[in-house]
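A single chain comes next, written as C-alpha cells; it is the form predicted alone.
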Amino acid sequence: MRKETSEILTTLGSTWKTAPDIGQSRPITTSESIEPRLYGRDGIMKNIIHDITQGKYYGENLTVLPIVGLGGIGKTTLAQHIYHNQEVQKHFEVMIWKCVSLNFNVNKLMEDVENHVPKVQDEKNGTAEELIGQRIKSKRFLLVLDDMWEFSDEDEWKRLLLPFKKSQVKGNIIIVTTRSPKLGEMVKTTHHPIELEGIDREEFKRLFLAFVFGDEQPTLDHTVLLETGYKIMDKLKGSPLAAKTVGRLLRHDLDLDHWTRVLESKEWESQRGSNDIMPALKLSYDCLPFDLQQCFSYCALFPQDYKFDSKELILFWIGQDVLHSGDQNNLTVEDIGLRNIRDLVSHGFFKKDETEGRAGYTIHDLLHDLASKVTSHECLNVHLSSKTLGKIRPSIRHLSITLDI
C-alpha cells in the first residue's frame, strides 16, 4: 500500500506538500432512515415486507433481491424504511447493515459482517467466513448491501454468500441496492429485481411541496407561485433527491421572480436523458452563496459517504481559507463553520447523521458528483485500488488519495 501510494506521489512531482488523513476508508451509510416519509413507494414495501416475511421468499433457504434504480431514485430510503418496520424486525434475528460503494473487497466486507453478528455459546476460533457460518447456524437473518456498484469476478460474489448458506433456518433474506441492471441480474435469487422508477407524479407533487412548504399548505396566495413551481417540478423526473435540492432552493425565496428565474434557466438545456437530474443539482448550486459554494465544493477530496464531524470538517475548511466573516466581524472562524453547515443542511447538500454513537454529515453520492464535476479543474480524489491514476490535469492544485484497511 505505501508502495502504491509513492507511485502515485512521484507520478506528481516534486511540488506536492502533504496533509493530515481526511479519511483512510470508506465509512458506512446507515440504516437509520434520513426522510421520516416515504413518499409513493408504500405499495412497494408493502409487498416487499410481506414476501420476506411471509409470503413466496418465507420458505426458501437463501433469497438475494437486488434494488435497482438510478442515483437519488431513493433505493436506501426505501430499504431503511425496509429494514426498520417493526414486523421485519420482529421476524428476523440478526439484522446487519453494510454500505459497499465503488469497490467490492470481500474479504473487508467479511471482516465487517463478522463484526456485527452476535457471538454465540463455545464458538471456535476461526476465519471471519467460517464465525459467520457458526453465528447464524440457528438464527434467520437479513442483510442489506447498501449502494453496490461491482465485484471483480462472479467468483467473489459466490465466497461471500457461503457462510449465508450455512443457516439451518428458512427465510433469510439478502437486500442488495444497486444502480447498476446488470449486476442486479447477476446477483439476484428472484425472478426479476426490484427496480425502481420515478415517483408518480400525484404523490411526488406532495413530496415536493413538504420540501418548499415544510409543514405548513400552501394559501390561496401561492397560487400563482405554484403555478411556476409545478412547471419547475415536472422537470425534476421523479427524483426524491432532485425534489430535495430544488425544493429546498425554492422555499428560501418564496418570490415568483425568483422561481422564475429557476424555471427559465439555461441549465435545464445541459439535461441528457429523459432520466437526467443534474442540472437540477446543479442549478441548486448555482444559486448558493459563494461561500457555500467553496465549502460544499471542497468536499469533492473527501471519499463518497464519507461521514465527518464538523470539528474534522471546519479545520478543513479553515485549511483552504473559504470561511470568512464578511460584516460579522464578532463571529469566530468556527461559528461561521458551524453556519455554513447549518446553511449546508438546510438546503439539502449535507445530511445530519446522528447514528453510531456519534453526529456527523454525509453527502449523497450524486452531490458528491456534483461536487467533483465543479472543482475538476483544482481538486482531485483518487482510489488506491483504481486500475489506472490516469493523467492528472496541471492545474491540480489539491490532491486526496483514499485507501482500503
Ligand SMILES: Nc1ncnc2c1ncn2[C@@H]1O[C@H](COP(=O)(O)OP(=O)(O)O)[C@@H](O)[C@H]1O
Given for the second form:
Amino acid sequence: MRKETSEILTTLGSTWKTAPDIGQSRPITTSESIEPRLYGRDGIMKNIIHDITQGKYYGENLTVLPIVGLGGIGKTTLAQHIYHNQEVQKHFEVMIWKCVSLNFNVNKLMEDVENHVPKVQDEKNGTAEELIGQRIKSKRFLLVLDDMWEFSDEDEWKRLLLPFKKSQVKGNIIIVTTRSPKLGEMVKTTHHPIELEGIDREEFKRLFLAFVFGDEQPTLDHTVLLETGYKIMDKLKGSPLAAKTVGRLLRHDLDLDHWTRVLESKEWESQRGSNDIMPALKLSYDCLPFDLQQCFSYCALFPQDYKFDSKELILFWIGQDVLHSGDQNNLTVEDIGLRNIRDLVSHGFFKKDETEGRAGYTIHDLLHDLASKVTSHECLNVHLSSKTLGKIRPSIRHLSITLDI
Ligand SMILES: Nc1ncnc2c1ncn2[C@@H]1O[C@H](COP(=O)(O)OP(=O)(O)O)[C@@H](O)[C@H]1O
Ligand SMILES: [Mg+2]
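Pass me the form predicted in complex with the named molecule as well; I've looked at the form predicted alone already.
Below: every chain and molecule of the assembly, starting with the one above.
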C-alpha cells in the first residue's frame, strides 16, 4: 500500500516527499517567525516577562506556565514576542523553542530538545534525557512547547519533566501554549494558566486597520467604507487570525460594493458558538481567485504545521496541474508558482518563515483545517500514528501518509 502510494505521489511531482521524509522535516512554528507588531498584548506580556525574570517564578526551581486560548487568538505570537524580548534573552542562558503539534511523542521531543541544548565540556555519553540533565545542570533555561494537544497519559509528561528538574539553578521556565484548557490545568505549576482572550475593541480596531491599510492610515475618503468595515470587524470576535484573512480580503478591493458583499455574506450565519472564526476564514477563502483556492486547498495533503519550501510547493502544484498563466503568456510556470505563493502570503493564508537559514512558508493550523474541509471529498492526509483510520471515501483521488519517526 505504502509503495503504491509513493508511486502515485511520485507521478504527481518529482520532488514530492514520501511520508518518512515529511516526518523528518516537520518544523513548524519557530521562535523567529514573528509578526512586525504586537497589538493588544502589552499588559499581559509585561506581566509575564516580569514574573519569569524577577517576579514570583524567579525563586522557583521549575515553573510550567500554560498559555491557553482558541486557535488563532495569538498564543504562538505572544510566546514568540516573549521569547525575543531582550530582557528575556539576557536572563536565560539556554533557550529552546519546540513546536509540538498534533502528535506528542516524548522520546522524539526529548531528542529534539537535546539537539538544541548546547553541549558542555566533559559530558558523558548517555540517553537524550541524561544529556539534557548534564547540560542544563548549572544553567537557567526557558523552554517553549508551542501548540501542545494531548498526551496519552500523565506519566509521559512527568517523564519529559524529569531531566529539567535536575537544574541546580533557580528560575527555570517552561511555557506551554495549547488550545486545551484541560491540558493547561494538567501541566501548570502556577495558580492558573494564562487564558488568552480576544483583543480589546480599541486595539483590535488598530490591528484590523493595519491588516487592511498596511502602513498607510485610512483617509477621509474612506469614511463611508469604514462604516461597513467596522460592522465586519465586529463579526471577527477579537481574533487576530480572522482579522488578518478578512482584513487582507478587504484590502484587495477598497470598494464599497465588495465590502458590502462581505458584510452580507450568508457564510456568517454558519457561525457555531460565539467564538467561531471558521466562517470568517471560509469567507476569505471563497473570495480568493480560483487558482489560488486550488493551490491553497491542495496543501491539505501536507501534514499540519509543515514548513513548505517554495521549490517543492511549485513542483507539487505543477504535478496537480493547478498553475495557469491566465493572460500573461510570457510567464514561466515557475514564475506563476512564485506569484501564487506571494499572493497567498499577501492574503494571509501563508506565513513567511525565514528561520534556520531556510526560507519557507507555514499555514496556520485552523487554515490547514479549512483546506482539509474544502478538499475532503478528494484529498486525505493519513497520520499513521492515529489509532483509527476512518473509511476512505470512494471519491478520494489524492492520499498522503505521514509517519512520525
Ligand atoms: N497580538 C497580535 N498582534 C498582531 N497580530 C497578531 C497578534 N496575535 C496574532 N496575530 C496574527 O494572527 C495570526 C495567528 O496567531 P497565532 O499566534 O498563530 O494564533 P494561535 O497560536 O493562538 O493559534 C498570526 O500569524 C499573526 O499574524
Ligand atoms: Mg499557535
